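A lone chain, given as structure tokens: the form predicted on its own.
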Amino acid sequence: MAELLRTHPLEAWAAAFERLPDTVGIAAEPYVAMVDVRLAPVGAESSAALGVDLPTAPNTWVPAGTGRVVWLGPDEWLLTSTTEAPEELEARVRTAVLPLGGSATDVSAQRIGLRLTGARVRDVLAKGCSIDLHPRVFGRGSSAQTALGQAGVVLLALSDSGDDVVVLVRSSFAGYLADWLLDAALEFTHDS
């Protein structure tokens, strides 16, 4: 049986991610596998068979082994591992909530990430963006679902300083994210 190869869906803007100035730096992230989980009543119980607190204020993530776990809704949560398969955290998670009356899903091939890092990140996610990302109300462990652009993404604050976020944005959707950020980006290219 041949091995299927991947090939990222941002490997063609590659270079022009490299030629941005440290002001605002893009790369596209390798790929993690991710489950959505639904689950409700969240609890003791569910942290313990997870092996992490899942967030329940709105709008946020914690790290969870190699990975994040962001909230997206009351009763729903993207978990990611940057070392297991797809399919293994999919059925370590299955495995873990479905006692619960919980499901896992993976949707591994749904979204990829770009990391966004510099002084003028927040600038340029602003030209496309309409919610406060200022340090005070969007530091680290802070998450977002919103538009970026014309693309539905999930922000993730990696920083208390505003320079370091990761977005997230359905594959279909990279290229044209990619060339918006591009274009977003450009005025600050002459930054020292």
The other form holds:
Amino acid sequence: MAELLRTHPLEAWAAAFERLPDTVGIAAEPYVAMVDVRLAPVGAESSAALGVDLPTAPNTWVPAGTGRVVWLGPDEWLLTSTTEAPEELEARVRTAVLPLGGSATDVSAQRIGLRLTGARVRDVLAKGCSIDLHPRVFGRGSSAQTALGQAGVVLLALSDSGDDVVVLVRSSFAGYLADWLLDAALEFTHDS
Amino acid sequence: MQLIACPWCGPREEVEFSYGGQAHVPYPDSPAELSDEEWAHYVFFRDNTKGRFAERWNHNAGCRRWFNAIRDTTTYRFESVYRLDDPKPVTP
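Coords for the form predicted in complex with its partner chain, given the form predicted on its own:
Complete assembly follows, chain above in first position.
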């Protein structure tokens, strides 16, 4: 039986990303374990069971250990972990939320992350995204589920200066979005 | 493009939303007792209001939650949005 090689969907774009200047840096993030949590209501019990306060403010994310917790809806969150295997994370979270009436589903294969860094990040994103990404309203801890160049994405703000954003996109759209981002960044690659 | 204020996510572009038809159409109390005609009225018959109309909308590209909105069908202007468990606002 042929051996299946585990490859990153954006492996073929790595060289193109490396040629970009620091003002519009794009890098594919490595795979992380992700679990979709449905739970309502949340409170002290869920915080104690999960070891993290699920953010209840819409369009926010909080760090959780090595990973993140992203608000996806009033009763839905995305938990990520860089240290646990997907099945470990799913089992741990499911054990925690099941007694509270919640559910946890491994969605690690659904999305991959692209990290955008540099002074021109907001200009690049503005070409295909109508959300106000000014750090005044989209500082660290903000997130947004929206469309970027026709692809559904989750944006996570990592800095208060608007120059560090993670874009979570469906794996099957990653190549399209990578091409779109490279094209959007083209005019900024000649900045002196 | 018109912005629609999602009750959860705030103002977003119209393309992020999808239409869900008339709001506040109650499911029949005892569906088994309805005649075919009454069932057809429940399934297919909707108001065709000119003016303020209570509608269901879904924020597809965002939080994927359903909500209700009062929209003026002549101007396409959204007058208010409210969550599904909120009562229908009184409109003039």
